[in-house]
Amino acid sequence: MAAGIDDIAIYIPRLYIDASDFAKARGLDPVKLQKGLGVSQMAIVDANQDPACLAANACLKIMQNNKLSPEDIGRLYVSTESAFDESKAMNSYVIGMLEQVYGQGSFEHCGGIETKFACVSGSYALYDNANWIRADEADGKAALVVVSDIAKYDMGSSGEMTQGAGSVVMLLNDKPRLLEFDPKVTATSIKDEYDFYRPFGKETPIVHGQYSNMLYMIQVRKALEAYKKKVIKTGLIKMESGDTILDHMDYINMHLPYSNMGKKALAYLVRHEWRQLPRWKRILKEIGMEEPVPKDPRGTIESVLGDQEFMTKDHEFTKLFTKTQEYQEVYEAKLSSSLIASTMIGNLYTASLYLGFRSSLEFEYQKGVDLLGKRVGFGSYGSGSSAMVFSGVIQPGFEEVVKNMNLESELGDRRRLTLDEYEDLHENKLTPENSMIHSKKEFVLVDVKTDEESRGERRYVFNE
């Protein structure tokens, strides 16, 4: 049975921080940050939101659009990182929002759970809602997968200029209109890693910047690797010689805690598989130097990034390898229209891969691209750490979906926060009632309880 996305909706707050304000708060060079890192805008959660009411939001917005009764849900997971209770999952929390709309006990039927694993954990979600479908489970009804989530640094810190915030929801059924999942590929990586974590009873993550990224590059092509081995075992693919996975991929979309890793993440996965080709001669030619290689080939990657003199030759030849036109051909096709939407809005953790995809959808689309039966390759990365890769076709019904795309109007009228409006909000320093915006048609928080028997509970409502 087909099993795979038949919808994607967003929900981003209306607040954001501009990066040149931020960097010039900050003392950095505000072309270096946006060059760097691919940041124009940060969106910022409102003291009445938090991962739970945007979960709730992007739901309502894509059950109105699809006109869906939660008759038509058969399953509500939410993926985030950043939970508030060790216990009680958020898709309760959201499921309480969305009664207040279509009636108390109307999603009591409804199966579901919070996942965590970082920033793949969303992936994880869609797989095992996917076979839930392809089971012959669902008997007739979909899921949703929401991923949610407030990427928030401490001030002051390298990760601050990469924070967001947003959901994302995707709609899955065993008829997409968007894209159907490619069956028996999926590949994962997976070992006990420290690089990026929140330890209980911190709000800010730890987080080892040089260290996660390169993990991350890692995780994913090992995930590649084992992905590839599956799509040659199943017959999915036909590998001809001299051919690479990437090949036969037509959009690649990364997880993106900034656009530019995108771009990173892509040049070392392209540089992985065109290494044993014929190509790589003529590109090496081209470029004018021979690929680097660290002191100890086989070291840890403390090892790698403390050899200083490989690093510098490495970041110099990477320089070099983008700016060939056979580089520039793969990343402008593949993966270039996905980093649009977030260099506007900023890390959503969970959902940045998602963003990507939908803001794939919608810019390669205007492009006038034909979209139909294209393979999008989705290469997921979560610290601690899991990688995740795998695929799907889009389908015949994607152009009534995808036209109505407008992530400009989706976004709506957004307010540009002064930097102490900025740093009152991540400082918590606003109470629910002191929102700067006051929405309609919205879930917001409007309490969090304090005494003791009651402590933590939250109490949302919908903004008529």
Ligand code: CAA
Second form
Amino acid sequence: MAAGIDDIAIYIPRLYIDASDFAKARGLDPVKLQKGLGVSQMAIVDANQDPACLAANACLKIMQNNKLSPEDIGRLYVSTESAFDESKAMNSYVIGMLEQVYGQGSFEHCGGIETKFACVSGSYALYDNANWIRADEADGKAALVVVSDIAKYDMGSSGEMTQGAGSVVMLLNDKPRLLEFDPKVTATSIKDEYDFYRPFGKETPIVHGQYSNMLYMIQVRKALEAYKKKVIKTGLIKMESGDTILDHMDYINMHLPYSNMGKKALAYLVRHEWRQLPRWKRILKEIGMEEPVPKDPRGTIESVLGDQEFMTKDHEFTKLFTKTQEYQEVYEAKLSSSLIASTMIGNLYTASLYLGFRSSLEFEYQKGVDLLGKRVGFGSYGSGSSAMVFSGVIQPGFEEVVKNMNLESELGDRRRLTLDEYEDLHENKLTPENSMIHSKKEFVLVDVKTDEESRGERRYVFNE
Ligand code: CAA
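Next, give the form predicted together with the named molecule, keeping in mind that what was shown is the form predicted alone.
Zooming out: every chain and molecule, the one shown earlier first.
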């Protein structure tokens, strides 16, 4: 039985901080954010929003767009790394909110859990729910997989310029209009690491920025190697000599903690794939320098990062490599459209890969590309750490879904925060009743109880 993504919807908070305002306040060169990281605006949650209401707002949208009733949904999973409870799963809050609209008990039949593995857990949730459908357990129902996060870093830290917030929901079924997952090729890699983590009770993560960048690329590459083996074993793709697996992906969506991380990761993967091929000689000639190697090629990530001479040369080599015509063609055709939304919204942790997929569909369609039958590869990464590589093929019904995508109108009237407003929100100085926007037709957080008996209980309403 087939399984895949039938539709996709997003919910992005309407407050944002502009990269130029942020850079000025922190004494940074705005070009570092805009060109160096690919960050123009970062979406920020209002005082009456949390990751559960972002998720519920996205779910309501996809249900209304598709005229779905709760009876049509058999599973609702929420993947997040912004959990606010150690036991009660975020999907229970989401169900509670949706039942305010669809009626008490209307989702009673629906199963689901909250999944956690930093930014990769949404990909595991998609995989598990696709398998639920493939196993014919769904009884004609669809699954909703919601990825929802608030990417928030300590004030003044280097991560602060890579924040964002929002939610993406995907409707999964056995006759997907948008994308059918390729069966039996999903591949993973996993390793106990401390590149980025958030200990109990801490609102913001502890981050080893450059280490996390490098680990991301290494882990995704390992998962890509495993994917390649499965593709060859299953015969899904016929590889000719001189081909790389990436030649057989029309689009490549990467996890986007900031949009240029997608560029960095693609360059890393392409470079490692091409190194084995006859075309590499020609590329090296165009670059005009030898590919640098670290002093200790078998060393740890720390030893490579500490090898200043290598890092400088490697940086120079990468820059030249990404300027070669052959690489530029791959970048423009396979990745560039996926980066547009990230630049305008920022990091969504679990949701950022799927915001990128959504962005790629909309902007490739606008270019006039016929998406039917195109193979889409996904490179998912979660700190701590695990990567997943999988793929799918765009289906005949795609146009019905993609023609209505309009990021600008979905973002709506955004409000540019002043630095003071942003800092008050960041430091949790405002309570829900002091929200900056009075939203309509949305779920909002009203109250979090603080008394001994019911501490942590959250109350939400649907603003008519
Ligand atoms: N003009 C133009 N470009 C500039 C510039 C300037 N004035 N100054 C710097 N740049 C460029 C740099 O050359 C660099 O480009 P390259 O990557 O091509 O080399 C880029 O801007 C960033 O500069 P730095 O690497 O010096 O930036 P930094 O070290 O201060 O911070 C960061 C970058 C490490 C990503 C930091 O923002 C951070 O820690 N972020 C959070 C962690 C993170 O996002 N990790 C990603 C992998 S882990 C993951 O993906 C999970 C997740 O979602 C968090």
